[in-house]
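One chain comes next, on its own, written out as C-alpha coordinates in the form predicted alone.
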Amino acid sequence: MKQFKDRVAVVTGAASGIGRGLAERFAAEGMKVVLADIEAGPLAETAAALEAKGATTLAVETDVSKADQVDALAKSTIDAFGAVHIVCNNAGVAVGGLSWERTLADWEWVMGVNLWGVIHGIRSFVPIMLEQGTEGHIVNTSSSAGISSSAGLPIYTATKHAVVALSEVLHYEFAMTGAKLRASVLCPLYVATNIVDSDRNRPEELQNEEAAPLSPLKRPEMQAAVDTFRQTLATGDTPAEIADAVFTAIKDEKFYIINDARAKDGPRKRLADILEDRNPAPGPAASSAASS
(Lines of atoms letter the chains of each structure in order from A and count residues from 1; the text may use other names and numbers.)
(Lines give C-alpha, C1' and ligand atoms only; values in the text may rest on other atoms or scores of the structure.)
Protein backbone atom coordinates (compact mmCIF):
# COMPACT_ATOMS: atom_id res chain seq x y z
CA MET A 1 0.00 0.00 0.00
CA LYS A 2 1.12 3.51 -0.76
CA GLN A 3 -2.00 5.56 -0.07
CA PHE A 4 -3.14 5.91 3.54
CA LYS A 5 -4.96 9.20 4.05
CA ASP A 6 -8.72 8.66 4.48
CA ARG A 7 -8.26 4.88 4.21
CA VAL A 8 -9.62 2.64 6.98
CA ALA A 9 -7.59 0.61 9.46
CA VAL A 10 -8.95 -1.91 11.97
CA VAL A 11 -6.85 -2.79 15.03
CA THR A 12 -7.76 -5.41 17.63
CA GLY A 13 -6.31 -5.12 21.10
CA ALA A 14 -6.25 -1.40 20.38
CA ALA A 15 -6.73 -0.09 23.92
CA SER A 16 -3.16 -0.74 25.07
CA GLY A 17 0.32 -1.86 24.09
CA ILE A 18 1.17 -2.53 20.48
CA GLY A 19 -2.45 -2.17 19.44
CA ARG A 20 -2.68 1.37 20.74
CA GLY A 21 0.66 2.17 19.14
CA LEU A 22 -0.66 0.95 15.79
CA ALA A 23 -3.88 2.93 16.14
CA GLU A 24 -1.94 6.11 16.92
CA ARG A 25 0.39 5.56 13.96
CA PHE A 26 -2.43 5.00 11.49
CA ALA A 27 -4.30 8.04 12.82
CA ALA A 28 -1.16 10.14 12.37
CA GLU A 29 -1.24 9.16 8.69
CA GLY A 30 -4.75 10.50 8.33
CA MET A 31 -6.45 7.11 8.37
CA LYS A 32 -9.86 6.42 9.88
CA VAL A 33 -9.23 3.96 12.70
CA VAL A 34 -11.54 1.27 14.04
CA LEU A 35 -10.49 0.38 17.56
CA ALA A 36 -11.47 -3.04 18.91
CA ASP A 37 -10.78 -4.26 22.43
CA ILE A 38 -12.41 -6.23 25.22
CA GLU A 39 -11.66 -3.51 27.81
CA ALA A 40 -14.43 -0.95 27.52
CA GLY A 41 -12.88 1.77 29.69
CA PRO A 42 -9.40 1.88 28.11
CA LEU A 43 -11.01 1.49 24.68
CA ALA A 44 -13.12 4.60 25.17
CA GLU A 45 -10.12 6.50 26.56
CA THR A 46 -7.99 5.56 23.56
CA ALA A 47 -10.68 6.66 21.12
CA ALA A 48 -11.10 9.97 22.95
CA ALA A 49 -7.35 10.59 22.95
CA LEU A 50 -7.12 10.02 19.21
CA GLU A 51 -10.17 12.13 18.46
CA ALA A 52 -8.69 14.95 20.53
CA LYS A 53 -5.84 14.98 18.03
CA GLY A 54 -8.27 15.19 15.11
CA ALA A 55 -8.58 11.51 14.20
CA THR A 56 -11.76 9.87 13.02
CA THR A 57 -12.37 6.73 15.05
CA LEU A 58 -14.91 4.03 15.79
CA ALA A 59 -14.60 2.09 19.04
CA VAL A 60 -16.15 -1.38 19.10
CA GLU A 61 -15.98 -3.50 22.24
CA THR A 62 -14.95 -6.91 20.90
CA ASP A 63 -13.96 -10.32 22.21
CA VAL A 64 -11.93 -11.60 19.28
CA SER A 65 -12.30 -15.21 20.43
CA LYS A 66 -15.97 -15.00 19.45
CA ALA A 67 -16.70 -15.34 15.73
CA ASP A 68 -19.98 -13.43 15.92
CA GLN A 69 -18.30 -10.48 17.63
CA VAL A 70 -15.60 -10.24 14.96
CA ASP A 71 -18.29 -10.49 12.28
CA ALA A 72 -20.08 -7.64 14.05
CA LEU A 73 -16.82 -5.67 14.10
CA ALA A 74 -16.51 -6.06 10.34
CA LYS A 75 -20.13 -5.01 9.81
CA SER A 76 -19.71 -1.97 12.06
CA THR A 77 -16.62 -0.97 10.09
CA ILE A 78 -18.39 -1.14 6.74
CA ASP A 79 -21.52 0.54 8.09
CA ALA A 80 -19.46 3.43 9.43
CA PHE A 81 -16.83 3.89 6.72
CA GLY A 82 -17.88 1.81 3.71
CA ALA A 83 -14.54 0.04 3.31
CA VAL A 84 -11.54 -1.47 5.09
CA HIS A 85 -7.94 -1.38 3.90
CA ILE A 86 -5.71 -2.52 6.80
CA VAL A 87 -6.60 -5.12 9.42
CA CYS A 88 -4.25 -5.75 12.34
CA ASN A 89 -5.18 -8.96 14.14
CA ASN A 90 -3.21 -7.97 17.20
CA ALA A 91 -5.10 -8.89 20.39
CA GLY A 92 -3.13 -11.30 22.56
CA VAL A 93 -2.91 -12.80 26.04
CA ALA A 94 -0.45 -15.03 27.86
CA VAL A 95 -0.21 -17.42 30.79
CA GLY A 96 2.94 -19.15 31.99
CA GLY A 97 3.53 -22.60 33.39
CA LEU A 98 4.31 -26.14 32.34
CA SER A 99 2.32 -27.61 29.48
CA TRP A 100 0.91 -30.54 31.46
CA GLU A 101 0.02 -28.35 34.42
CA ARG A 102 -2.07 -25.80 32.57
CA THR A 103 -5.83 -26.20 32.86
CA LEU A 104 -8.25 -26.67 30.01
CA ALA A 105 -9.51 -23.18 30.75
CA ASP A 106 -5.97 -21.82 30.28
CA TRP A 107 -5.68 -23.51 26.90
CA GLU A 108 -9.11 -22.40 25.73
CA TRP A 109 -8.56 -18.80 26.79
CA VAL A 110 -5.14 -18.27 25.21
CA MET A 111 -5.93 -20.29 22.08
CA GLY A 112 -9.22 -18.42 21.73
CA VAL A 113 -7.65 -14.98 21.73
CA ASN A 114 -4.24 -15.55 20.14
CA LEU A 115 -5.14 -18.03 17.40
CA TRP A 116 -8.90 -17.98 16.91
CA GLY A 117 -8.81 -14.20 17.10
CA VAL A 118 -6.56 -14.17 14.03
CA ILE A 119 -8.64 -16.83 12.28
CA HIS A 120 -11.84 -14.86 12.89
CA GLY A 121 -10.17 -11.68 11.65
CA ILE A 122 -9.14 -13.35 8.40
CA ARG A 123 -12.52 -14.99 7.82
CA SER A 124 -14.49 -11.83 8.59
CA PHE A 125 -12.42 -9.22 6.77
CA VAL A 126 -10.56 -10.81 3.85
CA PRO A 127 -13.70 -11.56 1.78
CA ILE A 128 -14.80 -7.94 2.18
CA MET A 129 -11.38 -6.66 1.18
CA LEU A 130 -11.23 -8.95 -1.85
CA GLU A 131 -14.67 -7.81 -3.01
CA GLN A 132 -13.56 -4.18 -2.77
CA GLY A 133 -10.84 -4.89 -5.32
CA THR A 134 -8.56 -2.30 -3.74
CA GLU A 135 -5.11 -2.58 -2.21
CA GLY A 136 -5.12 -3.81 1.34
CA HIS A 137 -2.96 -5.39 4.02
CA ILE A 138 -3.44 -7.93 6.81
CA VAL A 139 -1.00 -7.80 9.73
CA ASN A 140 -1.10 -10.67 12.20
CA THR A 141 0.71 -10.25 15.51
CA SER A 142 2.81 -13.25 16.48
CA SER A 143 5.96 -12.98 18.59
CA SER A 144 9.57 -14.05 18.70
CA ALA A 145 7.94 -17.00 20.48
CA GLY A 146 6.37 -17.81 17.12
CA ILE A 147 9.72 -18.49 15.47
CA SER A 148 11.53 -20.20 18.34
CA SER A 149 10.63 -22.22 21.43
CA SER A 150 11.54 -22.26 25.10
CA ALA A 151 10.12 -23.61 28.34
CA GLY A 152 7.60 -21.66 30.37
CA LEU A 153 5.06 -20.36 27.83
CA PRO A 154 3.65 -23.51 26.22
CA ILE A 155 0.21 -22.25 25.17
CA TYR A 156 1.43 -18.85 24.07
CA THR A 157 4.25 -20.40 22.05
CA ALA A 158 1.92 -22.88 20.36
CA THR A 159 -0.49 -20.14 19.33
CA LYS A 160 2.22 -17.84 18.06
CA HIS A 161 3.81 -20.59 15.95
CA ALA A 162 0.38 -21.23 14.47
CA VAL A 163 -0.07 -17.53 13.68
CA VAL A 164 3.23 -17.47 11.77
CA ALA A 165 2.27 -20.53 9.73
CA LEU A 166 -1.23 -19.21 9.03
CA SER A 167 0.19 -15.86 7.96
CA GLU A 168 2.66 -17.55 5.60
CA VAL A 169 -0.19 -19.53 4.04
CA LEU A 170 -2.21 -16.32 3.66
CA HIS A 171 0.75 -14.72 1.89
CA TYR A 172 0.94 -17.66 -0.53
CA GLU A 173 -2.82 -17.58 -1.10
CA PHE A 174 -2.84 -13.89 -1.97
CA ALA A 175 -0.04 -14.48 -4.49
CA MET A 176 -1.69 -17.60 -5.93
CA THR A 177 -5.04 -15.88 -6.48
CA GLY A 178 -3.62 -12.61 -7.76
CA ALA A 179 -5.22 -10.64 -4.95
CA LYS A 180 -4.35 -7.01 -4.41
CA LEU A 181 -3.94 -7.81 -0.72
CA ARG A 182 -0.69 -8.40 1.13
CA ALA A 183 0.10 -10.02 4.47
CA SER A 184 2.68 -9.51 7.19
CA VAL A 185 3.45 -11.26 10.45
CA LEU A 186 4.80 -9.30 13.39
CA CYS A 187 7.36 -11.23 15.48
CA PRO A 188 8.72 -8.80 18.06
CA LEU A 189 11.17 -9.64 20.78
CA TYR A 190 10.87 -7.52 23.92
CA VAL A 191 8.19 -4.82 23.87
CA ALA A 192 7.16 -2.59 26.77
CA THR A 193 3.53 -3.70 27.14
CA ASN A 194 1.35 -4.98 29.95
CA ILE A 195 0.66 -8.41 28.47
CA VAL A 196 2.03 -10.06 31.61
CA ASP A 197 -1.09 -8.71 33.30
CA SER A 198 -3.47 -9.90 30.59
CA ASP A 199 -5.35 -12.05 33.09
CA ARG A 200 -7.29 -8.87 33.86
CA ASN A 201 -9.25 -9.53 30.66
CA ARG A 202 -9.93 -13.21 31.25
CA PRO A 203 -13.64 -13.98 30.90
CA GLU A 204 -15.46 -15.33 33.91
CA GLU A 205 -16.37 -18.60 32.23
CA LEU A 206 -12.68 -19.37 31.62
CA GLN A 207 -11.40 -18.53 35.09
CA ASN A 208 -9.66 -21.34 36.94
CA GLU A 209 -11.66 -22.74 39.82
CA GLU A 210 -8.67 -22.54 42.17
CA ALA A 211 -7.46 -19.14 43.31
CA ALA A 212 -3.86 -20.20 42.58
CA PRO A 213 -4.07 -22.58 39.62
CA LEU A 214 -1.84 -25.61 40.05
CA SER A 215 1.81 -24.69 40.39
CA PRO A 216 2.77 -22.20 37.71
CA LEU A 217 6.49 -22.03 37.09
CA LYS A 218 7.27 -23.53 40.48
CA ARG A 219 10.83 -24.50 39.59
CA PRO A 220 13.22 -21.82 40.91
CA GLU A 221 15.15 -21.47 37.68
CA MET A 222 11.95 -20.97 35.68
CA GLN A 223 10.56 -18.48 38.15
CA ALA A 224 13.81 -16.54 38.00
CA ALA A 225 13.58 -16.50 34.21
CA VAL A 226 10.03 -15.17 34.35
CA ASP A 227 11.01 -12.45 36.84
CA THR A 228 13.82 -11.43 34.51
CA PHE A 229 11.40 -11.51 31.60
CA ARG A 230 9.06 -9.07 33.34
CA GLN A 231 11.93 -6.69 33.99
CA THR A 232 13.27 -6.99 30.46
CA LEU A 233 9.90 -6.24 28.89
CA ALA A 234 9.96 -2.82 30.50
CA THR A 235 13.24 -2.01 28.73
CA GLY A 236 12.12 -3.25 25.33
CA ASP A 237 11.00 -1.27 22.31
CA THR A 238 8.03 1.00 22.81
CA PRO A 239 4.71 0.27 21.08
CA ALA A 240 5.32 3.39 18.98
CA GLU A 241 8.60 1.95 17.70
CA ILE A 242 6.89 -1.32 16.82
CA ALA A 243 4.10 0.60 15.08
CA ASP A 244 6.67 2.46 12.98
CA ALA A 245 8.15 -0.88 11.90
CA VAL A 246 4.72 -2.21 11.00
CA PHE A 247 3.84 0.89 8.99
CA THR A 248 7.10 0.68 7.06
CA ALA A 249 6.48 -3.02 6.36
CA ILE A 250 3.04 -2.25 4.97
CA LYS A 251 4.47 0.43 2.65
CA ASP A 252 7.30 -1.85 1.53
CA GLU A 253 5.15 -5.01 1.34
CA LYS A 254 7.51 -6.75 3.75
CA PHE A 255 6.23 -10.01 5.23
CA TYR A 256 8.34 -10.75 8.35
CA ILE A 257 8.49 -7.88 10.83
CA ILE A 258 11.22 -8.50 13.42
CA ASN A 259 12.31 -5.62 15.62
CA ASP A 260 15.46 -7.12 17.13
CA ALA A 261 18.20 -9.16 15.43
CA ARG A 262 18.46 -11.33 18.56
CA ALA A 263 15.03 -12.74 17.72
CA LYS A 264 16.62 -14.49 14.73
CA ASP A 265 18.99 -16.53 16.88
CA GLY A 266 16.27 -18.98 17.90
CA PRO A 267 15.00 -19.87 14.40
CA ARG A 268 18.57 -20.02 13.12
CA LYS A 269 19.46 -22.61 15.77
CA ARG A 270 16.18 -24.47 15.30
CA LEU A 271 16.69 -24.79 11.55
CA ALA A 272 20.25 -26.02 12.11
CA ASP A 273 18.95 -28.67 14.53
CA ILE A 274 16.40 -29.82 11.96
CA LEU A 275 18.86 -29.89 9.07
CA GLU A 276 21.50 -31.67 11.13
CA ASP A 277 18.92 -34.16 12.50
CA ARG A 278 19.83 -33.44 16.11
CA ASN A 279 17.76 -32.97 19.23
CA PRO A 280 17.08 -29.36 20.25
CA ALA A 281 19.13 -28.20 23.19
CA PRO A 282 17.11 -26.68 26.03
CA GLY A 283 16.87 -22.92 25.85
CA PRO A 284 16.29 -20.43 28.65
CA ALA A 285 12.84 -20.61 30.20
CA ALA A 286 10.28 -18.05 29.02
CA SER A 287 12.94 -16.23 27.06
CA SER A 288 10.74 -15.13 24.16
CA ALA A 289 8.86 -11.90 24.52
CA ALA A 290 5.12 -11.81 24.77
CA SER A 291 3.62 -9.02 22.72
CA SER A 292 0.34 -7.18 21.99
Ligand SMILES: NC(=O)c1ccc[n+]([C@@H]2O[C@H](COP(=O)([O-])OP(=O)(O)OC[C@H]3O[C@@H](n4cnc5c(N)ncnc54)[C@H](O)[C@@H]3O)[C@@H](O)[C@H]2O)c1
Contents of the next structure:
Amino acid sequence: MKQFKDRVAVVTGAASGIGRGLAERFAAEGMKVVLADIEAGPLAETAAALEAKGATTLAVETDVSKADQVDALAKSTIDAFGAVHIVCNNAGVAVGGLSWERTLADWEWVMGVNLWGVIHGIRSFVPIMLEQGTEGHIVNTSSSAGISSSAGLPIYTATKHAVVALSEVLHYEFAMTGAKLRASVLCPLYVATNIVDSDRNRPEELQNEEAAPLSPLKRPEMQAAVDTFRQTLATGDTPAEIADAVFTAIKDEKFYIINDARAKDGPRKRLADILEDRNPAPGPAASSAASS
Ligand SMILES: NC(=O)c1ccc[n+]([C@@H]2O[C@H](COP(=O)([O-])OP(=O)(O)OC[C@H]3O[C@@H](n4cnc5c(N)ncnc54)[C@H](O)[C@@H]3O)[C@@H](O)[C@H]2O)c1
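Based on the form predicted alone presented above, generate the structure block for the form predicted in complex with the named molecule.
Let's see the whole complex now, leading with the same chain.
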Protein backbone atom coordinates (compact mmCIF):
# COMPACT_ATOMS: atom_id res chain seq x y z
CA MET A 1 0.00 0.00 0.00
CA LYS A 2 1.22 3.48 -0.77
CA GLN A 3 -1.79 5.63 0.19
CA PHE A 4 -2.68 5.87 3.86
CA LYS A 5 -4.35 9.21 4.55
CA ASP A 6 -8.12 8.86 5.09
CA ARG A 7 -7.93 5.10 4.54
CA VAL A 8 -9.25 2.72 7.18
CA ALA A 9 -7.25 0.44 9.49
CA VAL A 10 -8.71 -2.16 11.86
CA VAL A 11 -6.58 -3.34 14.79
CA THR A 12 -7.57 -6.13 17.19
CA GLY A 13 -6.10 -6.13 20.67
CA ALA A 14 -5.87 -2.36 20.20
CA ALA A 15 -6.30 -1.38 23.84
CA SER A 16 -2.79 -2.36 24.96
CA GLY A 17 0.76 -3.08 23.90
CA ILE A 18 1.53 -3.75 20.24
CA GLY A 19 -2.08 -3.21 19.12
CA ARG A 20 -2.21 0.22 20.71
CA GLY A 21 1.15 1.07 19.13
CA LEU A 22 -0.22 0.08 15.72
CA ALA A 23 -3.38 2.12 16.22
CA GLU A 24 -1.35 5.19 17.23
CA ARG A 25 0.92 4.79 14.21
CA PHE A 26 -1.95 4.44 11.73
CA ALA A 27 -3.68 7.45 13.26
CA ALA A 28 -0.47 9.47 12.94
CA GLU A 29 -0.54 8.64 9.20
CA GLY A 30 -4.00 10.21 8.95
CA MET A 31 -5.86 6.91 8.79
CA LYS A 32 -9.26 6.30 10.35
CA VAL A 33 -8.72 3.63 12.97
CA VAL A 34 -11.12 0.95 14.17
CA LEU A 35 -10.03 -0.26 17.61
CA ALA A 36 -11.24 -3.71 18.65
CA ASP A 37 -10.59 -5.23 22.05
CA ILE A 38 -12.25 -7.38 24.68
CA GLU A 39 -11.30 -5.04 27.55
CA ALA A 40 -13.81 -2.20 27.56
CA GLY A 41 -12.10 0.33 29.88
CA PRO A 42 -8.68 0.47 28.20
CA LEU A 43 -10.42 0.35 24.79
CA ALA A 44 -12.42 3.49 25.55
CA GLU A 45 -9.33 5.14 27.05
CA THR A 46 -7.24 4.35 23.95
CA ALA A 47 -9.92 5.72 21.61
CA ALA A 48 -10.21 8.89 23.71
CA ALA A 49 -6.42 9.38 23.70
CA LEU A 50 -6.28 9.05 19.91
CA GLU A 51 -9.28 11.34 19.40
CA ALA A 52 -7.61 13.92 21.65
CA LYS A 53 -4.74 13.96 19.16
CA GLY A 54 -7.17 14.60 16.30
CA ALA A 55 -7.67 11.03 15.06
CA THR A 56 -10.95 9.62 13.81
CA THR A 57 -11.65 6.35 15.61
CA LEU A 58 -14.32 3.76 16.16
CA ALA A 59 -14.03 1.54 19.25
CA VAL A 60 -15.80 -1.81 19.02
CA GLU A 61 -15.79 -4.15 22.00
CA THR A 62 -14.98 -7.49 20.38
CA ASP A 63 -14.00 -10.99 21.45
CA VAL A 64 -11.98 -12.13 18.44
CA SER A 65 -12.47 -15.80 19.33
CA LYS A 66 -16.16 -15.44 18.38
CA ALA A 67 -17.00 -15.50 14.65
CA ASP A 68 -20.21 -13.48 15.04
CA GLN A 69 -18.39 -10.73 16.95
CA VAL A 70 -15.69 -10.40 14.27
CA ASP A 71 -18.41 -10.32 11.59
CA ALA A 72 -20.09 -7.57 13.60
CA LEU A 73 -16.76 -5.72 13.78
CA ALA A 74 -16.48 -5.84 9.99
CA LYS A 75 -20.05 -4.59 9.63
CA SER A 76 -19.49 -1.73 12.09
CA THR A 77 -16.34 -0.76 10.17
CA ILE A 78 -18.18 -0.56 6.86
CA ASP A 79 -21.20 1.17 8.42
CA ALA A 80 -18.93 3.83 9.95
CA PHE A 81 -16.32 4.37 7.26
CA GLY A 82 -17.55 2.63 4.09
CA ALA A 83 -14.33 0.70 3.44
CA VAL A 84 -11.42 -1.14 5.05
CA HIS A 85 -7.79 -1.17 3.87
CA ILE A 86 -5.60 -2.59 6.65
CA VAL A 87 -6.56 -5.33 9.09
CA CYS A 88 -4.17 -6.26 11.90
CA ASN A 89 -5.22 -9.54 13.50
CA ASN A 90 -3.16 -8.88 16.58
CA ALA A 91 -5.03 -9.84 19.77
CA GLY A 92 -3.22 -12.58 21.66
CA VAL A 93 -2.89 -14.26 25.05
CA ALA A 94 -0.44 -16.71 26.62
CA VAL A 95 -0.35 -19.38 29.29
CA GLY A 96 2.73 -21.40 30.22
CA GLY A 97 3.14 -25.00 31.32
CA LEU A 98 3.50 -28.55 30.04
CA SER A 99 1.32 -29.57 27.08
CA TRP A 100 -0.25 -32.58 28.79
CA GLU A 101 -0.90 -30.71 32.03
CA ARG A 102 -2.73 -27.74 30.61
CA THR A 103 -6.50 -27.90 30.88
CA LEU A 104 -8.97 -28.01 28.01
CA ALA A 105 -10.04 -24.53 29.09
CA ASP A 106 -6.43 -23.33 28.62
CA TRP A 107 -6.28 -24.87 25.14
CA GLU A 108 -9.67 -23.48 24.13
CA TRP A 109 -8.91 -20.01 25.42
CA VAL A 110 -5.47 -19.58 23.81
CA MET A 111 -6.42 -21.36 20.55
CA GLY A 112 -9.60 -19.27 20.44
CA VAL A 113 -7.87 -15.90 20.70
CA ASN A 114 -4.54 -16.53 18.96
CA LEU A 115 -5.60 -18.81 16.10
CA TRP A 116 -9.38 -18.56 15.67
CA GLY A 117 -9.09 -14.78 16.12
CA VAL A 118 -6.85 -14.65 13.05
CA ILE A 119 -9.06 -17.10 11.12
CA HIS A 120 -12.16 -15.02 11.88
CA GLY A 121 -10.32 -11.85 10.89
CA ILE A 122 -9.46 -13.35 7.51
CA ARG A 123 -12.93 -14.79 6.90
CA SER A 124 -14.79 -11.63 7.93
CA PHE A 125 -12.63 -9.00 6.24
CA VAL A 126 -10.90 -10.46 3.15
CA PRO A 127 -14.12 -10.95 1.11
CA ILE A 128 -15.11 -7.33 1.81
CA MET A 129 -11.65 -6.09 0.81
CA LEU A 130 -11.67 -8.15 -2.39
CA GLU A 131 -15.13 -6.88 -3.28
CA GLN A 132 -13.93 -3.32 -2.73
CA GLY A 133 -11.18 -3.91 -5.29
CA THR A 134 -8.79 -1.45 -3.63
CA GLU A 135 -5.25 -2.10 -2.43
CA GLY A 136 -5.13 -3.45 1.11
CA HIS A 137 -3.04 -5.36 3.61
CA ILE A 138 -3.60 -8.06 6.24
CA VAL A 139 -1.07 -8.22 9.09
CA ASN A 140 -1.27 -11.26 11.36
CA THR A 141 0.61 -11.13 14.65
CA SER A 142 2.54 -14.32 15.33
CA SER A 143 5.71 -14.35 17.45
CA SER A 144 9.31 -15.51 17.49
CA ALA A 145 7.57 -18.56 19.03
CA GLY A 146 5.92 -19.05 15.63
CA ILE A 147 9.21 -19.69 13.85
CA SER A 148 10.99 -21.81 16.47
CA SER A 149 9.96 -24.19 19.25
CA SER A 150 11.00 -24.65 22.85
CA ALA A 151 9.40 -26.02 26.00
CA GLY A 152 7.36 -23.71 28.19
CA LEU A 153 4.57 -22.29 26.07
CA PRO A 154 2.99 -25.29 24.30
CA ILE A 155 -0.38 -23.83 23.33
CA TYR A 156 1.02 -20.43 22.46
CA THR A 157 3.74 -22.01 20.32
CA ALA A 158 1.24 -24.21 18.46
CA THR A 159 -1.02 -21.25 17.71
CA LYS A 160 1.81 -19.01 16.59
CA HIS A 161 3.24 -21.65 14.22
CA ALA A 162 -0.25 -22.03 12.76
CA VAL A 163 -0.52 -18.27 12.28
CA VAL A 164 2.78 -18.19 10.35
CA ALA A 165 1.66 -21.08 8.11
CA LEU A 166 -1.78 -19.59 7.54
CA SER A 167 -0.26 -16.20 6.71
CA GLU A 168 2.12 -17.79 4.19
CA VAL A 169 -0.84 -19.54 2.57
CA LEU A 170 -2.74 -16.24 2.47
CA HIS A 171 0.24 -14.60 0.77
CA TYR A 172 0.27 -17.34 -1.91
CA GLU A 173 -3.50 -17.13 -2.31
CA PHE A 174 -3.40 -13.37 -2.92
CA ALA A 175 -0.69 -13.88 -5.56
CA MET A 176 -2.49 -16.86 -7.14
CA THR A 177 -5.80 -15.02 -7.44
CA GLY A 178 -4.30 -11.73 -8.61
CA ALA A 179 -5.72 -9.91 -5.59
CA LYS A 180 -4.65 -6.36 -4.87
CA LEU A 181 -4.21 -7.41 -1.25
CA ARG A 182 -0.93 -8.24 0.48
CA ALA A 183 -0.18 -10.16 3.67
CA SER A 184 2.49 -9.94 6.36
CA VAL A 185 3.24 -11.89 9.47
CA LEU A 186 4.68 -10.16 12.53
CA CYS A 187 7.14 -12.22 14.61
CA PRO A 188 8.42 -10.11 17.52
CA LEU A 189 10.76 -11.36 20.23
CA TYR A 190 10.42 -9.29 23.39
CA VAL A 191 8.15 -6.26 23.47
CA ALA A 192 7.30 -4.14 26.50
CA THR A 193 3.57 -4.89 26.84
CA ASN A 194 1.08 -6.39 29.28
CA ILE A 195 1.12 -9.92 27.86
CA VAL A 196 2.40 -11.38 31.15
CA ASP A 197 -0.98 -10.44 32.58
CA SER A 198 -3.04 -12.07 29.80
CA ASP A 199 -5.30 -13.67 32.41
CA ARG A 200 -6.94 -10.31 33.01
CA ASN A 201 -9.11 -10.89 29.95
CA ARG A 202 -9.86 -14.57 30.33
CA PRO A 203 -13.61 -15.15 29.98
CA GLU A 204 -15.59 -16.56 32.88
CA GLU A 205 -16.58 -19.73 31.00
CA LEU A 206 -12.92 -20.59 30.27
CA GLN A 207 -11.60 -20.09 33.80
CA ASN A 208 -9.78 -23.08 35.28
CA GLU A 209 -11.17 -25.10 38.16
CA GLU A 210 -9.40 -24.64 41.47
CA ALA A 211 -7.63 -27.98 40.98
CA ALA A 212 -6.07 -27.06 37.64
CA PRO A 213 -2.27 -27.10 37.59
CA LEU A 214 -0.82 -23.69 38.15
CA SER A 215 1.17 -22.56 35.15
CA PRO A 216 4.86 -22.58 36.09
CA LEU A 217 5.16 -18.87 36.45
CA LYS A 218 2.16 -18.68 38.74
CA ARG A 219 3.83 -21.05 41.23
CA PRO A 220 5.09 -19.08 44.21
CA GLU A 221 8.57 -20.57 43.85
CA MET A 222 8.69 -19.26 40.28
CA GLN A 223 8.04 -15.67 41.27
CA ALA A 224 11.66 -14.75 40.56
CA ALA A 225 11.29 -16.10 37.00
CA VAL A 226 8.11 -14.05 36.52
CA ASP A 227 9.92 -10.95 37.71
CA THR A 228 12.82 -11.70 35.37
CA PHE A 229 10.43 -12.20 32.47
CA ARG A 230 8.67 -8.91 33.20
CA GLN A 231 12.06 -7.19 33.28
CA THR A 232 13.12 -8.87 30.02
CA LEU A 233 9.94 -7.66 28.32
CA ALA A 234 10.47 -4.19 29.71
CA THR A 235 13.90 -4.05 28.06
CA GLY A 236 12.50 -5.27 24.74
CA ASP A 237 11.30 -3.23 21.81
CA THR A 238 8.62 -0.65 22.43
CA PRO A 239 5.23 -1.04 20.76
CA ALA A 240 6.06 2.13 18.79
CA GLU A 241 9.19 0.47 17.37
CA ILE A 242 7.16 -2.59 16.39
CA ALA A 243 4.52 -0.34 14.81
CA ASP A 244 7.24 1.39 12.78
CA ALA A 245 8.43 -1.98 11.48
CA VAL A 246 4.87 -2.97 10.58
CA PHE A 247 4.16 0.30 8.83
CA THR A 248 7.36 0.03 6.78
CA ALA A 249 6.52 -3.58 5.88
CA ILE A 250 3.08 -2.55 4.64
CA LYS A 251 4.60 0.24 2.51
CA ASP A 252 7.34 -2.04 1.15
CA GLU A 253 5.11 -5.12 0.80
CA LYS A 254 7.44 -7.10 3.03
CA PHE A 255 6.00 -10.40 4.28
CA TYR A 256 8.08 -11.45 7.31
CA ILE A 257 8.37 -8.74 9.96
CA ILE A 258 11.19 -9.87 12.25
CA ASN A 259 12.78 -6.81 13.70
CA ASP A 260 15.02 -8.48 16.29
CA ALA A 261 17.84 -10.48 14.67
CA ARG A 262 17.94 -12.83 17.68
CA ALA A 263 14.52 -14.15 16.66
CA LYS A 264 16.22 -15.74 13.63
CA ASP A 265 18.51 -17.98 15.72
CA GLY A 266 15.73 -20.47 16.48
CA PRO A 267 14.52 -20.99 12.88
CA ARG A 268 18.14 -21.18 11.64
CA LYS A 269 18.84 -24.03 14.06
CA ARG A 270 15.49 -25.70 13.44
CA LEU A 271 15.87 -25.67 9.67
CA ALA A 272 19.42 -27.05 9.94
CA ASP A 273 18.12 -29.88 12.17
CA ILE A 274 15.38 -30.68 9.65
CA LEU A 275 17.68 -30.53 6.62
CA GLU A 276 20.43 -32.55 8.34
CA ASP A 277 17.98 -35.17 9.71
CA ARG A 278 19.07 -34.31 13.28
CA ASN A 279 16.88 -34.56 16.36
CA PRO A 280 16.14 -31.12 17.76
CA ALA A 281 18.36 -30.42 20.75
CA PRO A 282 16.38 -28.93 23.60
CA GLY A 283 16.81 -25.20 23.31
CA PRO A 284 16.47 -22.82 26.20
CA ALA A 285 13.08 -23.50 27.81
CA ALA A 286 10.62 -20.82 26.98
CA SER A 287 10.17 -20.49 30.72
CA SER A 288 11.97 -17.24 30.22
CA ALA A 289 9.20 -16.51 27.76
CA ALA A 290 6.31 -18.18 29.58
CA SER A 291 3.69 -15.88 30.88
CA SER A 292 0.55 -16.02 32.91
N1 LIG B 1 4.92 -8.79 24.09
C2 LIG B 1 5.72 -9.62 23.46
O3 LIG B 1 6.89 -9.79 23.82
C4 LIG B 1 5.21 -10.38 22.25
C5 LIG B 1 6.13 -11.13 21.52
C6 LIG B 1 5.68 -11.83 20.41
C7 LIG B 1 4.35 -11.75 20.02
N8 LIG B 1 3.47 -11.01 20.75
C9 LIG B 1 2.07 -10.97 20.29
O10 LIG B 1 1.65 -9.63 20.18
C11 LIG B 1 0.21 -9.60 20.24
C12 LIG B 1 -0.21 -8.47 21.14
O13 LIG B 1 0.16 -8.78 22.49
P14 LIG B 1 0.85 -7.72 23.46
O15 LIG B 1 2.19 -8.24 23.76
O16 LIG B 1 0.68 -6.35 22.96
O17 LIG B 1 -0.02 -7.98 24.80
P18 LIG B 1 -1.04 -7.04 25.58
O19 LIG B 1 -1.60 -7.93 26.64
O20 LIG B 1 -0.39 -5.78 25.98
O21 LIG B 1 -2.17 -6.72 24.49
C22 LIG B 1 -3.04 -7.73 24.02
C23 LIG B 1 -4.43 -7.12 23.80
O24 LIG B 1 -5.29 -8.16 23.30
C25 LIG B 1 -6.54 -8.02 23.96
N26 LIG B 1 -7.29 -9.28 23.94
C27 LIG B 1 -7.10 -10.38 24.71
N28 LIG B 1 -8.04 -11.30 24.44
C29 LIG B 1 -8.82 -10.78 23.46
C30 LIG B 1 -9.96 -11.26 22.78
N31 LIG B 1 -10.50 -12.48 23.03
N32 LIG B 1 -10.53 -10.47 21.84
C33 LIG B 1 -10.02 -9.24 21.59
N34 LIG B 1 -8.96 -8.72 22.24
C35 LIG B 1 -8.37 -9.49 23.15
C36 LIG B 1 -6.18 -7.57 25.37
O37 LIG B 1 -7.28 -6.98 26.03
C38 LIG B 1 -5.05 -6.60 25.09
O39 LIG B 1 -5.55 -5.30 24.92
C40 LIG B 1 -0.21 -10.99 20.71
O41 LIG B 1 -0.71 -11.73 19.60
C42 LIG B 1 1.06 -11.59 21.24
O43 LIG B 1 1.06 -13.00 21.16
C44 LIG B 1 3.87 -10.32 21.85
